[in-house]
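Given as structure tokens, the chain that follows is alone and in the form predicted alone.
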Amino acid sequence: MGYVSKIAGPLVVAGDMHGSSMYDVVRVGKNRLIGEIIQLKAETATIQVYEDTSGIKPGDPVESTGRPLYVELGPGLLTSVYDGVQRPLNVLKAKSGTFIERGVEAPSIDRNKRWNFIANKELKNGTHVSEGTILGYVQEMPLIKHYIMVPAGMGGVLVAIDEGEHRVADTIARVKTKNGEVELTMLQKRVVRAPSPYKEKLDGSEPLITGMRLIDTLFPLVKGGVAAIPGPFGSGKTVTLHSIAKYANSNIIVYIGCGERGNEMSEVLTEFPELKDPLNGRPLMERTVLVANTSNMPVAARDASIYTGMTIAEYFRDMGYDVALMADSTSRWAEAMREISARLEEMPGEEGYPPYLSKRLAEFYERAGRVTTLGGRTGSVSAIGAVSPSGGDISEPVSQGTLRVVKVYWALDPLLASASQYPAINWLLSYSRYKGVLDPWYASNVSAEFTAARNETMRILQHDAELKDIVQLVGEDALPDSEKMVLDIGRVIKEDFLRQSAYDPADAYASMKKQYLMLDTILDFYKKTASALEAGARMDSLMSMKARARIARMKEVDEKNIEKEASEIKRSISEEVDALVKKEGTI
């Protein structure tokens, strides 16, 4: 037992903390405020403290656990909202009232629910069981299964395993070790700063699909991939990060609101218990798990925020599950680090941030990945961290750290923000080095031509910026036909294909294939649009042509009615760009 000897914000500093580690949790003052050592100096113990630190005086009683910040993993977690530190914030407001009291504390897993444990059939006892191994599972939810796995560093002989009824902390096998027989239980505990083990890293293969058109063909992210998305305010890095969580093709979601606003966080959580899943129709909040916590909670515990995410998503990958990660802001993370950093009286690095800001950033994302898991089940964890440099900028420390470890980036431009083109992403500066990756997929899951009508919609994109450069010196009219030509067809595809609207639930999300029909039947527009110009056809013919109107009708359509849409619209193209051709050309 230690005693408070100096106080600062949310740092105390603490003696006679005999026995202490670094990193270990202790409990500070008479309320047994949370806070982690993160700094020693003999018995002197630096801690951060994960409340309001108000009403703290020197001499208050300082407890150390002996052991590191950790989350608790169990049945229960899914649908579940947590602050940074894993406390539930549903049953802390029902124990404290809206306006959460310090040093209240809950089980992070509720400890009184019974789930139906159903066993492994194929094991027996006498089997031998090894890290990773499942057990059996708990059909947390009707589309997920949770399996409860052996833990990493155990294995031997399973002695007895018992189905049926069970709370999480219910012994539900014993396994006979070498250092003797242990009981597991549903419960798993694992600490947030250490990465979760695994037997090896895999490349991806699979593309995490958003069904943004602007983020699917043009610059896609793989399943385990990273992402970063800067933008200044108000370009739409929370609706972007909002939508993905709402559509993307993974098992499961886990969302970090880390020192975001209080207002965007309170419409997650007021909207996401609302949504229904479009890939199965079921509540989305049944395969997401959210951790808030807002830019007005405690400073330290917003440090801690994006471990505990992420631990929680390393464990849905243990079990075999994709995962997509959603980080909210990573900046804010880092601003955290810097207080924390500046308290501490360490040397500051650039613009204050610690020199170990890309260390920490890097450590991050690399926990991110596809691996083959313990138990030899193949999961993913995709990270995508939005990040928000002051006035835009991105050449500030966190964007330029983020940027070295990620290989998809999203850039953000307040202009097309403005110009209400969503999502509002720069094609022309964002990239993806996942693209040659994800050829083959492509080719065997969506058409062996997506490759080459992504590269020709890049090329034309990046024409049309060229020529609006000429255009701002010498007008449009003097550019010839051809060239015309190119600046509509950039219109169509920046309109028509790349712009999406959050509120048309035809528009909201796109297959794979309704993105490829739809910039198919774009590019074949502009093929025979073009050869038609060639043959003597006049411009404002062809752009009159009602084709083009249903093209820009094609993001309305919805699934089902796309394929035989994009077949009647191409013949409809063939049909007027012939009769034109007949009633206009010179050849």
Contents of the next structure:
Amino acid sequence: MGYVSKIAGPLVVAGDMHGSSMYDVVRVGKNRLIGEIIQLKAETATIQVYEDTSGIKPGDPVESTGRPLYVELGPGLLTSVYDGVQRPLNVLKAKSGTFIERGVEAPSIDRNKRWNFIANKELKNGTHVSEGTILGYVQEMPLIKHYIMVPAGMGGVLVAIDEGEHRVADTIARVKTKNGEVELTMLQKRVVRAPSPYKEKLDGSEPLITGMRLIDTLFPLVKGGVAAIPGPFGSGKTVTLHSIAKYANSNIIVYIGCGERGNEMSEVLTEFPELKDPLNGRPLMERTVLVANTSNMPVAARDASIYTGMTIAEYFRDMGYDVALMADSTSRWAEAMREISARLEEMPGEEGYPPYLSKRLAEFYERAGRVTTLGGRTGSVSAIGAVSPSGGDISEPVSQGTLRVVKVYWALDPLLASASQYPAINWLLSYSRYKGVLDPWYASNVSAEFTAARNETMRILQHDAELKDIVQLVGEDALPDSEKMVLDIGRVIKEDFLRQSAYDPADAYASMKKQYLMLDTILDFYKKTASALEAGARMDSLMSMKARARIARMKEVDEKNIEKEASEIKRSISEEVDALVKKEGTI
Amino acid sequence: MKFAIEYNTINSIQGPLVIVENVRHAAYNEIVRVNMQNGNSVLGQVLESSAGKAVVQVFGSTEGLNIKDTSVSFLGETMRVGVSEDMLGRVLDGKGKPKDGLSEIIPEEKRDVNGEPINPMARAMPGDFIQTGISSIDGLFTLVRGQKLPIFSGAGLNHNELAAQITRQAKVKGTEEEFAVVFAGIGILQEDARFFMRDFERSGALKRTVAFINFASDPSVERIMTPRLALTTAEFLAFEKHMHVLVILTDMTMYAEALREVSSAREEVPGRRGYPGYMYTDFSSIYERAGIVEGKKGSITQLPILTMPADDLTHPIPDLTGYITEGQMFLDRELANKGVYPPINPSPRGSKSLSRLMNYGIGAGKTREDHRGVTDQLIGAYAKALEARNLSAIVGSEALSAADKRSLKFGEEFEKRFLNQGFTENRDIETTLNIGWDLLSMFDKEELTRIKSAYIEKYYKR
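Please show me the structure of the same protein in the form predicted in complex with its partner chain, now that we have looked at it in the form predicted alone.
Below: every chain and molecule of the assembly, starting with the one above.
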């Protein structure tokens, strides 16, 4: 048992801590506040405390638990809302009311709830099981099976397996290992700061479809990929992340609210149970785990929240699921690091951030990926991090450290936001390095023409931006008709395709098929009107074609009717254009 | 109160910091009393405690302190403030002592000034429309109960008038319930404080107001405590006494300056522009103390005011505030110069007034069914008007198209009739929306693309 020798904010220095290891979890003071050792010098340990340290005195006891910060994993995770060190917030609310009292404790996973454990039929007594082997499952949610796996680092001969009603900490199987017989429960513990082991990393092959046209069509993310979305406040970071959390075609969503607004978490908690998954009609909350460490909750726990979320994501990955993890916002995490580092009196790097900032960011994103799990299944964790650069200037260290590692960059642009062009992602600055990887998937699952259509769209947008520069100098009237037409189609792409309302239920989610049909129709319109112009049709007649209004309304057409609508619009374009060429054409 | 241990062992005094040696067991954040030889004393708080040494931050001036004769008593408790319903109608100083010449407050309860974080699971989603009687706020950037919506102002703009008017007029539509007001003047001038008090008195708001006032001439380190006293009182009134509380914090820029001063005295590694690296966390420990919680009748709505140094939105103070608060209202110098009051700019390029919770507080049953559409259309039309204004500055108004000329006219009328209103003019939401329709009716029905056609049929005037 050690004792406190110094307190400064969330940092406590303790003496007499012999035998402790780095990152061991300790209990500080009479309230037994949770902390973690982050520096050791001889018998003196520096501890970051996850709760407010007011009232702690030199001489107060410090007790080491002898193990690093871990999370508990097992049935009961889904729909849970945790704080940064995995305390269940609903249980804390029942215990301490509206405000989070210090020192309040609760098990992360409900120990009393009974689950029906169904054993894996392929296993018999005497079967050899190894780390990651699936022992069976619990139907945690109507559509989600929670697989129970042999923990990492364990293997042997199955001696007994016990199907039926069990609590998470009950023994469900016994395994004879080299070191004797081991009882297995449905509960696993994993340390949070180290990546969970896997057999092999794989390349991505399928897109993470979000239903947002700008993302899926122009700057897609692969399942197991990493993306960053930096932007100043008010540019729509959180709306975009919420939208992805709602509609992404992942099996599991882990949403980390890291140092953000309290009301944003209550927004998620109000909306997610009511919103239905567009693919299977179940409430979105059923596939979601929330980690909510809001800005006014202790700063050291904010640092831990990122790792807690990632470890939960990896656990579901190991079951063979595709998991999407959102961290909103990684800048607040970095600020927590900066705050702790300053208290440790470490030599600061750029803007006061610790020199290891970019390493930590890279380590975090490196934990994402598509893998072959220890048990031989394929699963993935896709990681999407929001970045909140101060003043919106991405030359700062968090944005730069992030952009060095991520493969997808969605550049939020406040100018687009103030023009109500949502999602306010700038199409000229954003990029996705997964386009090439995904092209075969698009060709076989959407359309052979998909890649060509996307490239054509990017070309038009680029041309549009160049023309915009000229227009600013000489005015639009000075341009030839063919270039005016580029500006016009640019407007159509921006307003009728890229612009999408996260709040309009008919528009919030578009399938890949709908996205492609919309784009294909717009490009068809451009191709036909451009050649009509060459054939002598008049610009203003082409501009006032009836088909335009129908193109603008395509986003409201539902998935069932979109194919019919697209072909009707295309036919109407042909008819109108032919009529115009006949009437006005010179060739 | 536990009995105090007195030490006569001050080692050094640096700015607001006093370092005391040979101290046994000073608790972190423990409150101390620093006693001067002449009998005066000031309060302070332990910022850092190690075996035998305590770093104390003094809330007040360190003038008159000396190493030899001054003693420090450790009071054995963390900073608490006595709160009571009787505080309504009172004016207190930045430390919570009466400033109005009346008797000391007899506390019903003592509360830790730092509060505890609200469990996010215990929060209820805000959604009750607050009618401020000001068209630009009610119509375009609607405030809801439990929201934190700051005013981003600049030096010399009339944010005080705006805050006073909101205080006077704010109510929840359909109820006659008035807000209790907790006013925190942080480093404000006596003149500004008098303005507020006079206005509260005249309107009768004073009797439902608790004012904490730290003057510009008061010690700046006291400013760190002032908003916390105010919010602790607000939490008591809201969650124990079931009141709807409106908290006005002015000026958060002065608060941040004080934070920087203390940080630099502590020789901490500075972050951007010398402000401490933990300023975001510190701000959030103030702003996040707004909201509604499940199972309690009251609410806390925050209206912080800050002056942006050199009107620069990217300055750390407005920047970090904007990341925490639920929107912001920008006061615009150009509008103010034109005589538009309040000069809230609905469409500045690049920076945008915004109410993040607006959608939860408007629509049928709350304001009116056409509200969203009218707002979008007005903001869109005004943005176009500003474009036309720019164009006309380049090519001359003669060269404008008919549509641009009409846009230009809309812009003028919108500023004159919608944005501009009297300091005592209280418009209900119907009046605000009707003025909106008057203006929108300058356009043809077909041009009102952001409003549902059913509402156009119902409200369009011509």
